[in-house]
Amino acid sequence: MKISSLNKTCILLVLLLATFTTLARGQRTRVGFYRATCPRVESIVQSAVQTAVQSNPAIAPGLLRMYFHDCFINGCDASILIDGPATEKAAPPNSLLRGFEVIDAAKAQLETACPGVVSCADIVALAARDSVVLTGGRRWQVPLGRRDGLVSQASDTANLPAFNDSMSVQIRKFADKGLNSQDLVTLVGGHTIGTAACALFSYRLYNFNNTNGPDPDINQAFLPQLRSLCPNGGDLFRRVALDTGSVNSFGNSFYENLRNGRGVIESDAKLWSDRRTRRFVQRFLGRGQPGSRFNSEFGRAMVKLGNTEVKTGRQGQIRRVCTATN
């Protein structure tokens, strides 16, 4: 049966419409998104972050963790910023995060410079990048154009990677977000800056897996140091550097510590002890310039994470304040 010219035209139009619809739904972020509508967005966010980090270096890892924790729950949509007793911000995994006031300060300045234009989600993404740069990491271009989410539920934080997750669980959680094992090892490298509370790892020091002994993955020479910082029955809120000797300096020394049995958190230590991820750790410790390799890979992985389940176009909204929906 022959198809008339008119029918061919109709079919072609339908296919084109379907293609455009798919592209619209699959819209992604892009570098320079605010070039015409808010050209000073990056400098405004950078200034707010720089002022805060100069006053309190602990803000830098806080902003980096904030981005990760936000993106891992329903995409990078600033749902972690919403106030309320049952929101993500109030959930235990996020209770010790720092830097919320920095996002609020940047948002206030942006609402003066270009009201109703820049999303809180994009501010979080820029602040994470700027925190890395301010601590010695390499700058990367941040694609923008995210929209802010409308839902924030504390129960959703159960999907966040946990300090005691097995490697199989970690790999599955990352895979659920479209991230592979290389992305996992790279992004966890963000622990090169920042600290963890004794409550998250003291069980490794005294009674690992109900053995009444320490985790065998801990270097025996490192164990007394950790025990002195986190004595049995001591202050569980005391903070300990995740990357010994490099708490405020971004680089690949985190992986050196993992190789040497000096990983503080159990899930971090498993990156070296598990063969599925060790080869990626070794890549950041290999010949040439492994630190440079880690820096470039980290920016790539951050961009990939930032486009996971991203809301763009007409999805979500641009919040007037970051702590509440419009």
Contents of the next structure:
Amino acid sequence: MKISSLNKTCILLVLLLATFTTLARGQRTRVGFYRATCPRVESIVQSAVQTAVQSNPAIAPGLLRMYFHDCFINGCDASILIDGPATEKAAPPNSLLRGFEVIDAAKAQLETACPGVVSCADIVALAARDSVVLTGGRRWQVPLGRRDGLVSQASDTANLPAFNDSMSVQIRKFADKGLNSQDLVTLVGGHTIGTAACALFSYRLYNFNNTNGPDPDINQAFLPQLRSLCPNGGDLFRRVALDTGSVNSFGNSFYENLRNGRGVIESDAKLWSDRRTRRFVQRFLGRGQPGSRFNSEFGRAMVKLGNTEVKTGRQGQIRRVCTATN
Ligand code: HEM
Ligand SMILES: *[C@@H]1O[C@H](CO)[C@@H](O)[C@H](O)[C@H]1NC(C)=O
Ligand SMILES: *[C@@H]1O[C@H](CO)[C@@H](O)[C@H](O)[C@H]1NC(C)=O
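Next block: the form predicted together with protoporphyrin IX containing FE (HEM), after the form predicted alone:
Everything in the complex follows now, all chains and molecules, and the chain you saw is the first one.
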């Protein structure tokens, strides 16, 4: 069958229009962005993460949290990596972040393999995925093509959710990033790996909200356990698993702990005590399908987080080193 030349012209016009609207809207991240320009990007990042996590398992949660803190402030643009006195990295909510040296190591190798091509923001996104996989989570494909930002200000970190934010504030902070309550519950499931310093929750154990007693959300049997890990007046830098009994293993056990009053930080405990989020926690409870549901939904939520306010195309730059703009 022959297509008439009028039809051909029509098809051509539609294609042109589609191209222009895409350009006008800005480019999107996509899987395989570096296929032609840096085909080894994923294996280079993965081996840097693997080496680091093998020698120190605490690096995996560090890299996962780094991605969240990067993406939440100015989009995932590696603004978290900039060194300086008043940058995001220097702000209190980021003071305990770990794994920066892994990003630098991967970047150094990438600059040898394909100079000036791979953004630091994409390295952070890949390293977060690889950390989840290394701790037993399900793999997802990471859309790439982010550009590195030029701005990093300590004051912007006030928009990060805090451990003692009310649920309304947490929900609002996520909504400001285009993330709903279900995304919130799914993403905070990242707390299935890693630890928190006593400094960030010991107020719940002894004199919560001026009651001279503990936070009633804490399980009675769990309380002595937490108190012995964080004695009143003890070492505030001591670190305690966020997912008791499963700190190095990625899975839905975190939600089981929430249901059992074994959330460690206040914001986690509220995911269960607040009815707006409890129903999403319930979806992830149980063995078999619910557990597997969390693992697959986590990857989807991470991709969504990774596309909020993202810079692509000609925005920003590709940094030469991740700790400073060019
Ligand atoms: C309401 C939102 C959130 C709040 C209030 C929150 C708060 C916290 C706090 C207070 C800590 C302990 C930090 C420390 O003592 O070093 C922590 C650790 C952590 N967070 Fe979150 N977080 C939130 C969401 C997320 C999300 C969305 C992710 C990832 C997708 C994430 C991943 C982590 C990880 C992996 C750790 C452990 C870090 C380590 O062991 O070094 N968090 N979070
Ligand atoms: C949360 O804790 C910080 C200190 O760590 C305090 O300055 C702030 O007022 C607290 N916020 C709420 C909502 O209680
Ligand atoms: C703290 O105490 C105040 C006053 O008693 C009360 O209104 C508030 O709901 C309490 N907050 C929490 C988180 O329990």
